[in-house]
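Here's a solo chain for you in C-alpha cells, the form predicted alone.
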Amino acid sequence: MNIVLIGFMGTGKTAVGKRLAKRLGWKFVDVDTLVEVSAKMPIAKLFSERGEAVFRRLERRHITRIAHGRHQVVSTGGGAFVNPKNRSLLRASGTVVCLTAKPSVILKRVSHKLKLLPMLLGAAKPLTRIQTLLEQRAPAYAQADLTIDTSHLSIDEIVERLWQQLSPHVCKSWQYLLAHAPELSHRYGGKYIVVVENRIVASGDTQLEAYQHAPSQLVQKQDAGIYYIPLPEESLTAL
C-alpha cells in the first residue's frame, strides 16, 4: 500500500508528505526530485531546454517504477495525475489524496519562486493562469479518494486530518504498532522494525537493514510493514 499526494503546486504536498512518511515510518518519494536527478537539471531548465514532452516522459517512467513499490508516501507534480496512465497506476498502488487550496492562497505561497515554475513562467497574470490550470485539472483531481483544502491549515493540521482518515485503513501490521506503541518504544526506540500482522519478525538501524533481516517468505507473501520506532521521549509526538 502507498499513499499518493496529488494536487496543484503550493498546496503542501512535499511538506505534508515528508511529515506523514515519518509518522508512518514509510519512505517519502518526490516524483519531481526523481525527475531532476535523472535529467541532471532543475525542472525549469528541463522545460526550457528539452521541452514539456521530455519532462512528462521522465515523469511517467518514475511513476511506473514507484507504483510497484509499497509503504511509500508519494508526492507528485501538479500535472502528473492528469495523464490517464499515471492516474491508473497511482490509483492502483494505494490511496490517492488531493490537496487543494484557493487560487489566491496558492499564488501567495509560490510567489517567491515564480521563475522556477514552468507552468507559471511568463504568465502576465499568474492568478488567472492558476485559475485556468485548476479548472483544466479539476476532473482528474476529482478522482482522488480523499480531498483536503489546505488554504487555512498548518502542515501539522493537514497531517492530523490525513491521519484520522487513513489510519483505520492501513494494514494490520500498523494496527499492531498502534496497540503496542509504548512497549515498542522502550525496546526498539530509534530502530526500524518489520511487522507481519501481529508480530515483529525483524529489526535494524535502517529500513534496508530491517528488511534484509526479515524472512523473505513472510515479507513477500503476507501483509508486512516496516516502521520507525521513536525513542521513548519522542513517542508522544511521533505516533
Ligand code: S3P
Contents of the next structure:
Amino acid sequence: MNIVLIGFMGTGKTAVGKRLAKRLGWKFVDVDTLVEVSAKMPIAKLFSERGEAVFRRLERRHITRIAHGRHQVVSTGGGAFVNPKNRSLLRASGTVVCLTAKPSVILKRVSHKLKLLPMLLGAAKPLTRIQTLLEQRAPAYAQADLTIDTSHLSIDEIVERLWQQLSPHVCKSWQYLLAHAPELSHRYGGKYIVVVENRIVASGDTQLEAYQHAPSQLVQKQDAGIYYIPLPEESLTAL
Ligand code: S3P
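Having seen the form predicted alone, can you show the form predicted in complex with shikimate-3-phosphate (S3P)?
In what comes next, the whole complex appears, and the chain from above leads the way.
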C-alpha cells in the first residue's frame, strides 16, 4: 500500500509527504521531481518550451510506474488526479489524501513563486484563476479517501493529523504493532484484527468474526495474519 497526496498547489503536499514518509520509514516520491529529472528541465521551462501536453504525458508515465510500488508516500502535482487514468491507478495503489486550502490562503502561500507555476503564470487575476481551477477540479479531488483542510494548520499539525488517522492502517510489521500497542489498544482493545500486507483489513470480537469480515481473497494471502489486540493491561498476542 502507498499513501498518495493530492490537491492544489500550495496545500503542503511535498513538505507533508517528506515528513510523513520519514515517520513511517517509507520512501518519499515526488512526481513533479521525477518529471523534471526525466525532462532534464524545470517544470516551468517544460511547459513553456514543450507545452502542457508533454508535461502531462510524462506525469502519467511516472504515475503508472509509481502505482506499482509499495510503501511509498507519493506527492502528486495539483493537476495529476484530474486525469481519470491517473486517478484509478493512484486509488488502486493505496490511500489517497487530498490536502485543501482556501483560495486566498493558497494565493498567499504561492505568491512568491508565481513565475514558477505555469497554471497561474500570466493570469491577470491569480485569485480568480485559483478559484476557477479549484471549481473545475473539485469533482476529481472529491474522490480522495480523506480530505484535510490545511488553511489554518502548520505542516507538523497536518502530519500529526494524518498520522493519527492513517497509522493503524499501515502497520509495517509485528514490531510496528508492538511499538503502537497503546494506540491500537485504544482503538481495537479486546478485538481481533486481520493484517494483510501491512494494513488492517478487518476486525471482530472473535477470530472467526474478524476473518469473516475480511475479503476472502485477501486472507488467503501468505502474509495475512490475525492478532489479538489487548486491552491496556494485557500484552499483545500473535495467533
Ligand atoms: C500543476 C501543479 C504543479 C505542477 C504543474 C501543474 C497543476 O504541482 O505539477 O505546475 O496543474 O496544478 P504542485 O501542485 O506540486 O505545485
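Note that the coordinates shown come from a computational prediction; the quantities given were computed from them, not determined experimentally. For the two forms, the rigid core is made up of the largest set of C-alpha atoms that agree within 1.5 Å on superposition. Positions refer to the first chain, counted from 1.
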Threshold 2 Å Cα movement between the two forms at residue 210, rigid core reference: yes
